Amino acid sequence: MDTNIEGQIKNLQEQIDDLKKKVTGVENTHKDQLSLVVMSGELDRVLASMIIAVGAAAMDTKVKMFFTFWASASLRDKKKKGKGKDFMSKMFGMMLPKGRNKLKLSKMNMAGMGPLMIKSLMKKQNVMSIDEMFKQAGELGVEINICEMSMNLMGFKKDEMIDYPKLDYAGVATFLADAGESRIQLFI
């Protein structure tokens, strides 16, 4: 063969892996797993972000939650208290409910009626509740970051927020790190 053409097809094959190394790249930059941004205080909306937390998990895929702003009231312990809070802080937590099983069912609460009547719902069709769904969620290794930022803003103190295998506390970039990462990524 003539070396020109030889060095043609030498060239043209190194381009070839060159580009096969650049499509692995890219494949592989996504993991399968699932980030989800919880911002609504409401039970309708913590329950869907928990229905779909669980089932991605049960199906394998790893699951990153990131509670901020108004969901982050639906993680405290009722039973717990936070220390040291000053007036703002004590006053968002008197106007704010006090963990999951406190949230308006949604914007249209039915008087207060709303969250006894889905919850009632869900038993008799026999869905977790939303106590069972955070167990499961938990034993399925789902992991829940609470913005740090949402709970200065709201006073809220660690020592007052839910028991969980896997809670931690974060900002904005880890959850764009994450979501970065991520082959899929919802905003509830």
Contents of the next structure:
Amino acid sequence: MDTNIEGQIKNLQEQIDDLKKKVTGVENTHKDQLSLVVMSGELDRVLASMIIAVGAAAMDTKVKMFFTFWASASLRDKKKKGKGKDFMSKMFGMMLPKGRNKLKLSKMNMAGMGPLMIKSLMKKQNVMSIDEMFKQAGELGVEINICEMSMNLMGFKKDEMIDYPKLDYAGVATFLADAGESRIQLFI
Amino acid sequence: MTQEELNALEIAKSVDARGTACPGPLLEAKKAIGTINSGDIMEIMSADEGTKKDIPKWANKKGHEYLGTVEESGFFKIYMKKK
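Mind giving me the form predicted together with the partner chain, seeing as the form predicted alone was just shown?
Entire complex below, previous chain first.
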């Protein structure tokens, strides 16, 4: 009889432990976290991404940005030079914008007039500049991941990317794992 | 709360965010809220219309109490109480 009760208790304990694990799992699946894929390399789209990221971080949401493809060019530092590039990489490097201040607009670019007009309007209306947004994002702990594959494809070198507090390189699995835990996922 | 009641509130901190547009005021409010105590009242001045909706949303998310908004000429004042 005694062994029977002990057995039952043990069984119940096991079930409780199992449930505890499941509850923790459920809690962890939906964090107050935003996963943002930034694929577009135009000024307007990168700006929108940064506004969302900074806004979310200001609301204490953890933000993980994943820059891929054309957007990776926006994270180049205009003052730095990537070393050891082959011919194709050099060509790509020349054709793609060298950093966030060289981005074009997706509409009304007008050979560079558009971005200048937008920037002067932003200043006039007290909208944070793109540089200021990156600075704020850094201070708020917004994480930026750059797609390793895009880096290789575009021929960018790590030594030509911006200095940013939480800058790292990752693959699609990192994004998927982070996105799976995030309450909000966006693709821009 | 009525406009008179809002104007008569004892404010622990006043944030002048009139020089910034979205998401500037939110950012300044977030930075300032860390400097006041629980139960204290904070005033946020802004000229950015979106802030009127943004601050209550943020306050609600963080559990702070949104008290109301007072219109001034060319800007407005938002009042909230820290959790």
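Just so it is clear, the model here is predicted, and its values are computed rather than measured. Under this definition, the rigid core comprises the largest set of C-alpha atoms superposing within 1.5 Å between the forms. Residue numbers count along the first chain shown, from 1.
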**Study point:** After fitting the core, D17 CA displacement of 2 Å or more between the two forms
**Key:** yes
